[in-house]
Amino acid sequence: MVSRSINESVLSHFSDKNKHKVQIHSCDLSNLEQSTQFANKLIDSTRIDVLFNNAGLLTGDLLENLELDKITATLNVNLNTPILLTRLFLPSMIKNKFGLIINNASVSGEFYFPCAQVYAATKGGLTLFTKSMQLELKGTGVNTLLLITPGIETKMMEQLKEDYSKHMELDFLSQTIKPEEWVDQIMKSVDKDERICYPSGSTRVGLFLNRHTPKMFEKIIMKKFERNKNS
């Protein structure tokens, strides 16, 4: 596991729940140089069979209100670093003719909400990267799994509600699921050797509307958006 800071309680939790040894490595994934150094060090000492690009940063405001440093960090953590780590770990997977790259994208990569422009760009980019890599890797023994992740009850969701509420009505975010539920869906997709893990319920209905009736979806969303809501 990789995190900016090492949380001993998280380490204890995973050690208690798993039969295998769990290691936590300290690395700031928004720093591409630090991420490269970490990956190269790990490659020299560890066989990597599964790469799970799960780390993410959120932006939720009008573009002109976002700090440039936050934009850069979000681009790095959500898109640039997953591509970088995939590039670094991939050669050994191909050599071993075995591997799985799991990329945690988001419904925001398809929904294009207002106030989510940078976040949506990173998740949309990660979606296309993963789909392209799946075609590229055919016959190598290495596969990808793309997660179209819905609203999960985490600290990030609380941050999202706080940030979006400046300009959006948030009733459409009421349908969230617990992290354990999403983990179960991911594991089922891994067991079935699926290439994409979609959410269920109303979020899946929203994805359908967005793809097949984009004008209707846009109309629904724009009724909830107010650029100068708090002015």
Ligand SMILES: NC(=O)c1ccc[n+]([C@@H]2O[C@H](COP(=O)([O-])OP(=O)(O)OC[C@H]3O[C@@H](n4cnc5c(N)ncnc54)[C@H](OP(=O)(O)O)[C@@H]3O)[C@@H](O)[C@H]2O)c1
Contents of the next structure:
Amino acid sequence: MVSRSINESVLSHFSDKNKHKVQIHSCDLSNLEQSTQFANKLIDSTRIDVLFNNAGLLTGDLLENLELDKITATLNVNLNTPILLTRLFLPSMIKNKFGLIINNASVSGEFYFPCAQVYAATKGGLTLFTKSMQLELKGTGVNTLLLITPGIETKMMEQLKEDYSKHMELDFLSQTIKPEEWVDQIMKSVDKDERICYPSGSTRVGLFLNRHTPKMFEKIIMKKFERNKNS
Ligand SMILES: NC(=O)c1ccc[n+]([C@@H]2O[C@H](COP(=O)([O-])OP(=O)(O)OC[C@H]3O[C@@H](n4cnc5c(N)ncnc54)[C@H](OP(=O)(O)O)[C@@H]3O)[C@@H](O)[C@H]2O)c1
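Let's compare: the form predicted on its own is above, so bring in the form predicted together with this ligand.
Every chain and every other molecule in the complex is listed next, the one we just looked at coming first.
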């Protein structure tokens, strides 16, 4: 597991539950050089069968209000580093004729809201990257799993509510699920060897509406958006 912070309680949670050996490494995945060095060290010492690009950053404001550093960090953590890590880990997976690359995208890669432009660009990019890789990897023994992740009750959701409420009514966000529920769905997709894990329930209906009646979806969303709210 990789993150910037090292949380020992997470480590003991996994070690106790599954009796697997779990290590947490500190690496800033927004820094491409640091990420490359970290990955190369790992490749030299460990066989990698599964790469789960899960780390993510959220942006949620008018574009002109976003700091350039935040934009760059979000592009790197959500899109550039997953591409970089896939590129670095892939040769040994192909050599072993075995591997799985799981990319955590988002419904925001399909929906588009005001104030979500940079986040949506990274998740839309990650979605197409994953779909394209799946075709390219056909017959190699290496596969991809794309997660079209819905609203999950994590720290990111707290941040989303705070950031987006500056310009939007958030009543359409009531359909959030617990992380454990989403993990169950991901594990089912892994067991069934699926290539895409979609959310169920009303989020799935929303995806359908967005795809097939985009004008109606846009109308609903634009009723929630106010550029000059609070000013
Ligand atoms: N929650 C949702 O509603 C939702 C919806 C759709 C998609 N997703 C996606 O699901 C994934 C997990 O998000 P979450 O909801 O669990 O968010 P979260 O609670 O904010 O957790 C984000 C994780 O990413 C790590 N991270 C962030 N920046 C990093 C960096 N520069 N280097 C290394 N690690 C970094 C964080 O660890 P440190 O802070 O310690 O670095 C943390 O472990 C993300 O890709 C997110 O986009 C979430």
